[in-house]
Amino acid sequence: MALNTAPNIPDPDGFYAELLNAHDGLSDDDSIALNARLLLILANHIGDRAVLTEALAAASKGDT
């Protein structure tokens, strides 16, 4: 499986609103912790180390 960077989320605006809402009222540290937990949950769901490595490289280069 290759990393898919094409738009793939149904109702992306709705998801973005949910993401922002999840951070509403959190301190900076709690917001960072939420992002870390979310990242680890999604990485576990993906489960493919090659895809995760591609995603890390893309995010590091700002390719997303």
The other form holds:
Amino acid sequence: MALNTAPNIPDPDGFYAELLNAHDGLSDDDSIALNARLLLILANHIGDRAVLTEALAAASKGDT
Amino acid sequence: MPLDDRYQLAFKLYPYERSTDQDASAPVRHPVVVVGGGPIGVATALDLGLQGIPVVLLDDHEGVGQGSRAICFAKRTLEITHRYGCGQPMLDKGVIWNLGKVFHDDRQVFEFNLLPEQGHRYPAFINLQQPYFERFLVDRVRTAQAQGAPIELRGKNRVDAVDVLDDHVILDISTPDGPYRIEADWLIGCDGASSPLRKMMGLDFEGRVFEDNFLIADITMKADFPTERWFWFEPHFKSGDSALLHKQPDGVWRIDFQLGWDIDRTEELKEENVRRRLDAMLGPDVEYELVWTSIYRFQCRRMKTFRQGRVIFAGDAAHQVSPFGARGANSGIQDVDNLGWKLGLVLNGTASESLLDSYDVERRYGADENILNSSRSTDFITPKSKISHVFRNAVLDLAEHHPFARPLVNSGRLSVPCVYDGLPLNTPDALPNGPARTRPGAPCPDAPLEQGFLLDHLGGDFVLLGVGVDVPDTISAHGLVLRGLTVPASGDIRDRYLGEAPGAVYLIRPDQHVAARWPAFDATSVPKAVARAIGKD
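Please supply the coordinates for the form predicted together with the partner chain, as a counterpart to the form predicted on its own shown previously.
Let's see the whole complex now, leading with the same chain.
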């Protein structure tokens, strides 16, 4: 399975609001930690090693 | 307090004239008084006046204030004004646009096309300066008056005090000729976000303050920008934290700059400072003239309830949103559309006062939807914490290459009318496999007929619409006479009103919202749905 980069989340605005609400009131360090936990949970859910490698590459490319 | 103008007029439309009420020995009673001569107040007067209901509108100025202000008018607003008989001049004057571009820094992130669905009389949006919108409404009031509509617009009539009683309201009014007093069976407050009426009644108006300032500059220029909506996040030209460029009629461009919270208003509004920001954005060689500048802040808030006995609030007086998504004036016009027929039925005795509670319920539901959408846009455009800023920019970075991130980019979710899902006037959906977009509570989508459009035939009164099913020409129910309308089940009408169903019968409210639908005509179901739709059930 290849990395899906097509829109795949129903109610994108609702999701985005929920994501930011989870960070509401956290310190920067706590936010970083929350993001790390969330990433690991989602990575485990995906499970497919090749997809995770592709996702890492896509995210790293954005860091320019 | 002297009766001085608080702002300059773009058009003087209802100069002060002495009313016979001012010479009456006792306060004259009117069925409906509207406070506020902005777009919502004038539309309210027009809706009621066209029904033959005498209405007096009071405004403390003599016309429309300067400044483009609301500039994006949505399809639903145009459909409603079409019903009032002034949609066409709006469309003729307005600028139609479909393409939007989103930039971050110096890169285009993506572009979107509104891709308006075909088969509608009106486009998804037009851009039109608010003073024109208001003038076309007042022009329509004048032609309606000439045809006998009992509307009175009273300029330079400022309401200074109200006494709200159980079955009427007493109003104390200032004029250039001194004070006078009138009474109203019903008072409609359309006096804007800072509503003096709301304050006089001591009513709440709570919500979120967004700590940001936006500079608006309307300019005319010869430069050849296309008719598109351009939005910059963190623009490379550094004129603001975000910027917007949008075309209006008369060769005018709306430019918005996000300035931040801690600014010196007077300093920022100085022409040299406005020009410094514009020059950075447009480049040194573009000649332009400043038409209007303003700095605004906003809040997202609403009243707890829009009805207080005999006083009803509409538009910004009842609810205020951020400008992102064009949900202010557009939602106010939907308030008017919702209120007009209900008040009409209460005044002529067909429905009881409790029908007006459904105005409160339905339009609060609409206001909450608008506040939610415009708050989310604002949170995206003006991130208020480091982490929300990080996420926002991550979305923008990814959106350039990955389609999945584009639906997350939020520079304003453009106004669409809400569906009154699950609210009391609806009869539960009885059309198996009917399209979701025309479920009970939804506004009727337009569709072409052999001659004209479907919406030309809906609205103003209750209609029983047969799609591929014959319905009687008239049906009497609960003191109402329904108009029957049978249309063939073909083309866009089939797609929008039948889906997989072979035929359907729709009960359509006077505001063109669906009240009920069935697969066939049933003489016992229709009156029950009518009773429910007018609050008798």
